[in-house]
Partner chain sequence: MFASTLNGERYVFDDLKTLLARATPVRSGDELAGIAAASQSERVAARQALADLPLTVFLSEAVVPYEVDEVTRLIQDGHDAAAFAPIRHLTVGGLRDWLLSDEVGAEALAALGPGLTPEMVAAVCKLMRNQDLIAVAARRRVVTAFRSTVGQSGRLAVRLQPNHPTDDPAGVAASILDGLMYGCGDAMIGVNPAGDSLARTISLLRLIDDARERYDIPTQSCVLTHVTTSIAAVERGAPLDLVFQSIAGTEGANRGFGVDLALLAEGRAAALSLARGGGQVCYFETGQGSALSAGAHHGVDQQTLEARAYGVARAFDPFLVNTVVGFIGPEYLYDGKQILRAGLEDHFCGKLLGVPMGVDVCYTNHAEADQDDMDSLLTLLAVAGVNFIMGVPGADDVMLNYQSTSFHDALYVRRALGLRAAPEFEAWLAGMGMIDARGQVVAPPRGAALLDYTA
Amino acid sequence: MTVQSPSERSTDPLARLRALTEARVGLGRAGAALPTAPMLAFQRDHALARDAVHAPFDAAGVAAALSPRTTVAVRSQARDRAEYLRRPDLGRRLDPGDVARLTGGDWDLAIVLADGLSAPAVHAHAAPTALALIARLPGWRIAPPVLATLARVALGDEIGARLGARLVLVLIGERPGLSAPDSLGAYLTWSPRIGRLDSERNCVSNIRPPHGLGYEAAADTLAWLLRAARGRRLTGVSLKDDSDSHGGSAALD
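Return the structure of the sequence above as one chain only, in the form predicted on its own.
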């Protein structure tokens, strides 16, 4: 975002709007092109977005951030990042060699931390979001967090099913934008199994303080949705976030 001096803000009618958003507003022009500063900023942000898509997943670093909780590391069927980007279907299925890592149990919730399309988003935001959420679910039987490399959202369905979890929550790096290369998404699915549809999930997106949703606010919303999903035995288009009208996440305890 371009930083303006007080004098520039006082004379620029769009200054107040720019202060409220990271979007590109009123960039101006130099002849038929953009001025140098906005052009350089655009090229920088484009490079950050490309780097985020191709960045490797530091599963060990995320596991350390979740310590002392025990974690399980798995991969999808994609062999490398290039294949993952070309073949989304392979990112939705578990590597056969990792199936034995997932032991079935009587779990209320499985949490999957997956690189998705922005590993930096997961490195920065997934562990704090998961820990804030776990603190809001006393009494829930939560499986050891699963760290999934080269993963799409739907990989959580197979992971959750193999763990025997009633609900699965996938914290995953979202597709980078030119103002948000490190945005985390959270996808919640009741009764996970292979073949679930996107319409059967709930999503809380743009978790990336200070520019997006904060960890505590995201955890409040997710805790409410999880309790509502368990009570109604569903997720997706039939489950709406009515947490404000019910007095917050504790209303369904």
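Starting from the form predicted on its own, produce the coordinates for the form predicted together with its partner chain.
Keep in mind that what follows is only the chain, not its partners or any molecules around it.
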């Protein structure tokens, strides 16, 4: 056995390694295997991520966090979480029964708060991010926020098109990693319509204070991108090139 006791570990040269990266280095060994403590730590983190993927979306709770603003709730064509995971195409289209809830208007921006692959991320971070952003956009005509269940990023294209919005911003739960089960992504698309490509969007990822990006910093970046997108009448690769440090690149689906 080569498992080290805590007192041995304090003089362990591998402690230096552990201080240099968040990767799971210097874990020690039980023969060839992982010692029990790091093995269970991995299982704990995987359990948190798995539970986040399968957690149901509490759209009413997010709506309450946005009150007194009026919100609209819609669903995608996926019937349940299992179908959502197998059929990303269904998560990109509105349930036909919900289409009539979205009526056309004259909006600069539509904001969609969508469960994506981590409802807990949306529960924790979507409303504060949206409110911080709205506060930075005086004079913008912003449609009532849309709460979307079993949604992929591209559902925002249909929602934005239905609302007649010039820009759509989708705040959505990112695929959980072991280190972050509750990371929020923000995807911005100019002139939304069905069939937009991912290369036509800009993304700010890892909104997750205190470990990731904070609400104020995320809202600053998003407001910058929104103004640039409105000024240049586009989003996507060419906008990102100009903003450089502002754009993220986390692919969702």
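This one's a predicted model, so the numbers in the text were calculated from it and none came from an experiment. Positions refer to the first chain, counted from 1. We call the rigid core the largest set of C-alpha positions that still match within 1.5 Å between the two forms.
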Enter the rigid core superposed C-alpha shift of Leu17 between these two forms, rounded to one decimal in Å. 6.8
